[in-house]
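Okay, so here's just one chain, in structure tokens, the form predicted in complex with the partner chain.
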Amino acid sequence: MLAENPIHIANAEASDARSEAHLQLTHLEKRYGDFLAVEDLSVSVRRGELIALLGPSGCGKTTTLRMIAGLASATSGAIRVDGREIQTLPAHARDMGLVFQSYALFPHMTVERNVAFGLEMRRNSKDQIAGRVAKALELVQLGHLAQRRPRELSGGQQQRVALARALVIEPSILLLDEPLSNLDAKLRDQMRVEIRDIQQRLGITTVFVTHDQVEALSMCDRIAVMDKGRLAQIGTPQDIYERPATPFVAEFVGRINKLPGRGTSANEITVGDRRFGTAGKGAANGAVTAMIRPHRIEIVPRGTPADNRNAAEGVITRATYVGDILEYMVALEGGVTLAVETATGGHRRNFALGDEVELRWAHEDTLVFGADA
């Protein structure tokens, strides 16, 4: 094995990656004056993959999509489709479906004409257009509003027209800029399923912009988390959630407790005079920040026999009922307070304000980052 020529291996890998990557961004940068909206962004999207672009407002998600769609020019970097640089192609020649964050429907056309527009540009026959438009409108549950104008629709209805307009052309690459932001919870769930379904059925490579981590985690193959124009982490939902690369990612994809501590070895830290086992990633010596998700902590009565988990004694200072979960605040000795979430349900034991309890959580649920987190 080791005798094999390493250059060959490298070449094989490179060509493999190229054939696999449908859409590839390399060192992409967008500058507005002195302001870097997107910086050194490299992402490779596989054919048929649904990838989420997740990040807080203003982190450069829309800017990235616009560069891919050809509506904004990159300051530097490459955008390749099937290995070919496409930045010289004008937007109308890129065969990408784009759902704008602001919908951008044609105000002078009916819903039906809006959805038909892309098919007309592709010179489909009249019958074919009518059939496909009707199907697309059915998909977004707007068949009954086909003759309305955009301004006669609610925000959520307009958003669904925008979605239908992009889906109906069955583009090779679909770019969705927060396409569900304006829908109620139930409709949003239905649309998630529809988008995922059509995307899988047609194998459309899709970039899905969202700042909703639940959406990203639940429907995407992989997630690219962006922070201030840069890629913070890219990986599967599990990677992102269980093994966040930075404190920013850890905090962005869900609630998390922060504990200041000191690293003592690769898989142990001390917080005050307590020792906790960790996920084992941080070899950091010196000041560290430990992070633990509230729902990964279990509350047990004091005196419960020790197990191989981390343990800390504390007092319940607040208990809040939020429907499907109970939220506790537990003050540890030494001034640190941890949030703990437990599922509500008859068989569970509930604790009350002032109860003296013990917290237990697994070593691998203790994420460790540098102290500046």
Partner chain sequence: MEQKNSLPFTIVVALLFVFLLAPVLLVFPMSFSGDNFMSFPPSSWSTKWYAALPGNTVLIGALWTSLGLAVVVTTLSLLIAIPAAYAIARIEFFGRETLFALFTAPLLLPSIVLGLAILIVFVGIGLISTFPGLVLAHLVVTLPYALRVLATALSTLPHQVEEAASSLGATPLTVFRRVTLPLMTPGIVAAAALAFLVSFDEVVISLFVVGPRITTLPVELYRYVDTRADPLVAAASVFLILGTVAVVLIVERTMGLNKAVGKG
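Just so we're on the same page, rigid core means the largest C-alpha set that superposes within 1.5 Å between forms. Positions refer to the first chain, counted from 1. What you see is a predicted model; the values in this text were computed from it and never measured. Compared with the form predicted on its own:
- Comparing the forms between these two forms on their rigid core, the Cα displacement of residue 156 reaches 2 Å or more.
- After superposition on the rigid core, the Cα atom of residue 109 is displaced by 2 Å or more between these two forms.
- Superposing C-alpha atoms between these two forms reveals a rigid-body rotation of the smaller part against the larger of 20 degrees.
Show the other one: the form predicted on its own, since we just had the form predicted in complex with the partner chain.
Below you will find a single chain and nothing else.
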């Protein structure tokens, strides 16, 4: 891949290839004694796709990546690449590049030697190694630092070296295990863009493990949300965020308010003595949990003319300035408190503690889950 042409321009043929299942996990399970770390996991990754395994610590996402890489054996189930089962193959025979969370660079080697290591283990010729290392370092914009050692590099530069080392062997599949977790916030933003750009230019099938929902939403074609070893939901970033399948997914992917209530019809619920429309998402005659994202709620002065949205009156109990947003806590009657987020700006009205306000939001922004969800 790198040796021939590292820039793959999308075309009709490439689009057809993306519909193919390149990596398949089928009923994958991993046990450690009595502990079930991964349970009945089935995921299909299309060729050239970047998919995230997203979830909290202990959900099984890194264990899943290690099984794909061959660093941990599956208790049962199948791992297939291009239809061929690989779970019995050793790690070095799986044609995969892996970037570890800690980067795992050799401190005594130069950048150039670190990147060359995998090729040397494969007994490539010196000329092949030199050419491919140069192209890999050019891809991650580190050619000018080839003779430095890891301790002489910034965190972002070390991460690029680890990425170049994974890519230089021209793997069929790239595996990324929390590669941005050791970087500061600003550098994480930059590296998210750079990794996604490189992945798209190469057209390489990539599995990205992260606990950070912003990374998953901003970088990936699809997201597989994991909860306690099981797949909670898989879909595009918009699917996961706008149409979460479970309360866990709704809470984990983005901030959210929770309100206990009851379904009264297919498109209406009650919370206390308030009625809220749900755009057909209600659960008739049963206990429900309603969820509303804070930034989908508009806050207006009490007495503002009504419109056709859901509305609730309250009093501001906290106001926090966070640069790009203002965070409000608004107490409603009946002991219910909602978080509201609004963008900051000179033309917008700011509210203060004790202000009487009204909250409004669209019916379709009321997510509703039954008691058994």
